[in-house]
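Given as structure tokens, the chain that follows is alone and in the form predicted alone.
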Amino acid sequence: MNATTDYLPRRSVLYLPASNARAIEKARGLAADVVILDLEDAVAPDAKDQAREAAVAAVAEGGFAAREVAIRANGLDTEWGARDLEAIAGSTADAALVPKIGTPDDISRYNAALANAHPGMQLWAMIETCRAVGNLDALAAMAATTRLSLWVLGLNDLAKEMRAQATPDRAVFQPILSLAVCAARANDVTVIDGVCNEFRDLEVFRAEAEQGALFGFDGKSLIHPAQVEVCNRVFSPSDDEVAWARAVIAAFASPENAGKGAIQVEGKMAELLHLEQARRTLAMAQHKD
């Protein structure tokens, strides 16, 4: 990926459940980059049919602007799972997420669900299970023969399944976390951090996502449209941030630069990999807004 030209705003990832047409029609004027409807947790079992009917019809109605749109599946081994794939695969979604995988095999059996769907569908995972933690690196290395481009950590399916206490530090998962952003970066996989589960306090939600932020995620999962503005403040350049970068790229560009490796800018030692972040700085700073 060229982080010049190709760099893709997921800072906020919101979830709506896909039976809620009130949700759906208010999301399409939200300033979300990525608009997940959802027909697992947030959906009864006897609206789950329902919900994926709708879900393929407001996908294919539109109105979501530049956002990518992904449809939330139940798993292949729920009565359900089959048939949201079949659906999501004949839809216009940009993507299928997926849950609770654990191993590649995993990810082979939802890339081969997807046989048919267009081209552009990927495949999205949730990482949300004890395998799946253990499994981190030959997860991520599925994206070079698969669909699969991005990872959504699942925090509060995680800490049930380990019987975790989660508190507001998420010093439990924090290992997780490191880990997980490594995998996905060395395949070149996006990476959303966990939903904050506090949706009134937007100081508690503030703390998670610079901490989200801090750890390297390209964003975070949201539960609530209140928490879209704050998500893409903490995950786009600071003006500071941004003009750093622009002296970078102006540093390197000098004639009497032309070849180094590492000069001085501004009184700091920059190196080519900090033009390269640099670069990608100036591309996040085009969606600031």
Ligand code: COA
The other form holds:
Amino acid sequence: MNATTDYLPRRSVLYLPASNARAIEKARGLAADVVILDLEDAVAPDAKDQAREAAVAAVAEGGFAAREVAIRANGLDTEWGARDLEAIAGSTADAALVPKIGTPDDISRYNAALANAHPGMQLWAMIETCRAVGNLDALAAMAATTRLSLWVLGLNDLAKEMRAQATPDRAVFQPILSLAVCAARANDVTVIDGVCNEFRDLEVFRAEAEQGALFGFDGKSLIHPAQVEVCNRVFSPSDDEVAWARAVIAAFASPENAGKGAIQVEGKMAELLHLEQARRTLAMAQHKD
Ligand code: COA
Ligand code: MG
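Let's see the other form, the form predicted together with ligand COA, since the form predicted alone is already up.
Every chain and every other molecule in the complex is listed next, the one we just looked at coming first.
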């Protein structure tokens, strides 16, 4: 596996309530890279059993093409969690997304609940509790020994628990966003930014998505189809970035720069690390819509 050039797009990660058949059907035709069929917060208590059945049936039926499809379970500390995990483990979903984890032991418990799942099933975890924020490195390190491969930040729950006020610049979350990205990167875990609750005003959404891209996230979680296209664009390299990447690759390949570690490209310094970044940019650009 080459972390620079093997790029799996996870730019747009769309949630929908698994109890909403119309939304499931719609998701099959949207350009989201990942679909999350939610059994947790988006589903009312009375609809939990029906949503679980609908989610498992939807992944069995397919129609999602290249998209990864995850099912988000209720926590194992709720009355639905054990049945959710059992159903997901028996399904063909790509991943089980689990909520409100706090410690490495939580990851172990969820991993054990997936013991009989198909070999490719991944464990994805929400980072949305204060305890998880305090344990970021230890949690990400669990990826080495479990199915854990991806985090989704849950900033609505985190704000509630912190008793913090979410502002448009997300000032209170910024240190957490950076630390989450670093812990994830250090352990080869994909890391997805939280949702923007504002789904009618796409300029508000775009600003928040651009902030997430600046912070280094792989993609953003979404709540509405209107957010998908903007999100894919924000998390794909721009034409200027692609042109720069091509220039860096060409410059390093030219005979006069053979064997050099640092060169000049269009008046700027480029080192071998920039060559690696350039290769990744081109790999990402292949998925541009
Ligand atoms: N995924 C797929 N399709 C969706 C969707 C989603 N997340 N959200 C809305 N749609 C569909 C609707 O079913 C509707 O389809 P139709 O035109 O075939 O009837 C269309 O998109 C337009 O929906 P709209 O009327 O603009 O939105 P709404 O008022 O019906 O719903 C929400 C607004 C926020 C309730 C809805 O978008 C939603 O449930 N989002 C996901 C919430 C969620 O999963 N939260 C958990 C994680 S935070
Ligand atoms: Mg949550």
